[in-house]
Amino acid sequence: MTSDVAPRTARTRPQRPARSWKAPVGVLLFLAITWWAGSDRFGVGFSLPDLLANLERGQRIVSELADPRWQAWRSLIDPFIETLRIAILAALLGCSAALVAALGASRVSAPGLRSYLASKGVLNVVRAIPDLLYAMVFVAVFSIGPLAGIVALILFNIGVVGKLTSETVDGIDPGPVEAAQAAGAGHAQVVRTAIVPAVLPNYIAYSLYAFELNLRASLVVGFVGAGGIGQLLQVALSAFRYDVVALVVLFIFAVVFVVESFSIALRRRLV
């Protein structure tokens, strides 16, 4: 009786890969180009013999910061006020017209060329400026206080949730668009019924975020004195008080972090 069984042929060892020359030449390109961005006749002259002559100078700072002025506490309570109502405001309004430039800066959605062209340039605009310039130009146009920095809060959300919010309308399901289109309705019609309902859910997952990123913008602009509890650490760093900017590090943190726990459960029940 033969078996079927084919007869068991040796196993071959495999054969060494050969060596690759990239990863020797990527790493002495990296070198290459650290030494040159930070040599002293290239570069920006960076020395850690100097860093940590420096460390040790900012012993004083770093003890102050290690101790903060606990008892300070209620002096954050109006400036904090004041940066949850500039959030607010700039996250209500720059969020609603950031859902109207998605609209207008998506070929899915946009009712023409020179619409999607307009919007798109609008959002490249508005989101290459850091919002720390338009703090600036807007505490110069205004004076200081909150409304510069809610103007310019305003501006960043629109070229945040703007940006997000048009890459959704372009990945959304086709489905529902063509059959609004072949059951007659309008351009209009079709946005309202087909578009906006599909993008809902992440559109209010990411104003959300952007009202996380005013929390923290805010204290940003305030340097620049738009108002809020930026403006506070501004005065607390110009007088070398580091034990109230410690505690105001530490209260902005307790806050953001409460902020987007309870931001980040919202977005996962809607998203």
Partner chain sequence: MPGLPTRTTSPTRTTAERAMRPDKPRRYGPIGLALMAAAAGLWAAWTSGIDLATVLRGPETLLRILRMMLLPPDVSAAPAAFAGMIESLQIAWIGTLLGAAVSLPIGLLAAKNVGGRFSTTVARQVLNLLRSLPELVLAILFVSIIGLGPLAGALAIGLGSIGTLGKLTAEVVEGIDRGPIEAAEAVGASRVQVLRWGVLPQAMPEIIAFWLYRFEINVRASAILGLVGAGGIGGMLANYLSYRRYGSAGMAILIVIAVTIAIDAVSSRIRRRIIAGPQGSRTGPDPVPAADAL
Second form
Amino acid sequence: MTSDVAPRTARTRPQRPARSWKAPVGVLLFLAITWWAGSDRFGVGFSLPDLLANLERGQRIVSELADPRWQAWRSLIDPFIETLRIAILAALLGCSAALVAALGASRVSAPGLRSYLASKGVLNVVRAIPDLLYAMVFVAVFSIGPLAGIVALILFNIGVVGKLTSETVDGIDPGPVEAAQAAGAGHAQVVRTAIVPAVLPNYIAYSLYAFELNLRASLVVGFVGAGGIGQLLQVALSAFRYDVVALVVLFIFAVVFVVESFSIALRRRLV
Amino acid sequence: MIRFRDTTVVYPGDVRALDQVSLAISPGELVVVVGLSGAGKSTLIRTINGLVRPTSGRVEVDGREVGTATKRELRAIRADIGMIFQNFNLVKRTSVLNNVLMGRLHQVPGWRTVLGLYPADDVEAAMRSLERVEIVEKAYVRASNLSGGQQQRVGIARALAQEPKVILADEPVASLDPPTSHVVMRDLQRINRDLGITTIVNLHFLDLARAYGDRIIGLRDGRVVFDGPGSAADEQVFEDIYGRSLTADDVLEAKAEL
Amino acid sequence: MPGLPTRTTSPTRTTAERAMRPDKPRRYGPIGLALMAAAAGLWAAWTSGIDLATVLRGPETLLRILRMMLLPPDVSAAPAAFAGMIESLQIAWIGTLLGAAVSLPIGLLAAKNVGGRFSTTVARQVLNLLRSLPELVLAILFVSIIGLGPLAGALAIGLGSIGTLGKLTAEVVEGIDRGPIEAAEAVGASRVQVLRWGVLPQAMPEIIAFWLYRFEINVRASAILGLVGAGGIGGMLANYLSYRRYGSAGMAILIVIAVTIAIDAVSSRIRRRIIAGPQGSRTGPDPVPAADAL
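Form predicted on its own already given; the form predicted together with its partner chain follows:
First the chain shown before, then all remaining chains and molecules of the complex.
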């Protein structure tokens, strides 16, 4: 019997709170958008049966992909060295600029409201443009070659590292900042002594991460002619040589894996 | 000489943290400010170095008006006032020495601090203040690797490195266990006696207040309700300040026995 | 003014037991790292064969192209570009949903406190593999398998999202409080019930926030997939650029930027609300964590 558990002095039970209209409206909105985006008529035309039927057609490609053309490894070396150059230069230059932009784009470290708004706006715009679009534009500016790739990835790195670092600055312990102010420090001194040391390990970790991203992105930006191993990928694809495609992709996996393990080890010591 | 004249601080939302406070604190005094949390202790201390500006009234430190000081004047005033915090406020990811050197910021040119090239004299001053709180052997250890008591002593060293005329301590022992609390309070007392630095400490525990305060100021709802020598502050006085009868929570030693 | 603190006035310790000042330790790590970075940078710059004159001419060319793009942008291209961007958004939406739906079970299996030992290892390896596939490569594969069109893009985005979303799901689940799980087990709940009432209520807000964050990233990705024929605004953009129709390209880029920033703003507001609740503060850092989330 449930009445045994009920307290002696029976109080009136509270009314179930009226449900907000927001949740059902949200769910409806979500379903409507999904139907619209997935429908054949207005959207991408998502249908599972067609998809399964199509997948069978892909068997030839998949079987070629499963059999990489190992003997072509020599052709990887020169493009890879170019990729390495692009990734290193872009990470060094991009991440240095990102630190400045990030310090400007956090309310904690910005010297004033105006520079805060300016840095924040620049970072937002830089981040809104995809890496491949940068590559296309800079191929138009510098013509085909690694320089376009370097500049494209510099901007890409400013966007990624700038945003992550400025969010880290937003989240630091305000105590040391107050302590530095209480000691009579000026703004630059507060930034240098109380803010930079607190975010430096994260910043270095983000920069290493940006280097990894650059190696991965090299497949993509090279595709539009911005140099490096991506150009090889593009050539292989346009010749329908999926066995070479597989070799290039696997090679980049291996490189990213090595760099990632190295930077994880380093990050662990830093943070 | 620190002088409050009808100082009132009103926070947004019409919270009156200080209400017409008038006080004078002479050089070399060790003053303990007591009161419940929310009574205005932290605000009182923070108006002295301008971290909080008074809504009306005046706050003077050695004849210099704090409330209306420009940014530059305020930095100069703050350079003579060391501050110690409840949560230590150390940069945990850098060395103890770098934290203490923060106390020298006002003396060191900006470009040197940016490059981290502190002049030898300033490093010497930082080392000496670490020696005074007997923690110099940790100078190159990361601040995060120290215990709470050790971190607070680094906080004291940072204040000392300013070669201040005044030290403000905002609940310096609230995050520490009872034995460590006494060590830190004794450090503060010793510094006050040996160097003649005016010291103002916010405390909650009445036994600590009575043991270390030459003078006790009681705050209640932003008003000064007691101002007298530590010896005159008996339990009745504390009950008046707290506005209720005393409990075990108000006494450090009793808390330690729990 | 009190004098400098001096060591002789310290009364509590005798000279013999007073601590010595330590020597400044030499730390080679940071210096080594900086030297390595500098050496790598010098090598790369030296051997790149890029001549300074080209670099210096860059800003001028860029400005000229930007001027052609933006002064003024070709407004007549706006409707087509906008339609392309809408298609990109649809690709991102469907792709994110597919990724989220598949990543949730895999992510749960990959969490040490939910999955078994064997399933954790397998699930993690699967996620790692998926994580290293760039979307563009996936898009190329899907285009060659199922033909040109936005569906290939959506599938590429979906498959590309599984890796990171699954990994983050596993991390969130591993970070939850063990108490409620224990409580659910203590009342005799089944494994599924423990998941539903002990694990998911704790982890779901963060996981949904990650989905939204991934959606923001996927909007950027879907805007470029058209380059390989996978639908969206990207194909149009690539054409405009290669035929030097800079005014039209400028219009399309402006639309990409505006829509992306708008989506970011809405999405980050929703994320903040999900994490902090309706009363949560509107300011403070974006509740998006781990660098790997990108």
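Worth saying up front: this structure is predicted, and the values here are computed from it rather than measured. The term rigid core refers to the maximal set of C-alpha atoms that superpose within 1.5 Å between the two forms. Residue numbers count along the first chain shown, from 1.
**Q** Kindly check if the Cα atom of residue 254 is displaced 2 angstroms or more between these two forms relative to the superposed rigid core.
**A** Not so; residue 254 is displaced by less than 2 Å.
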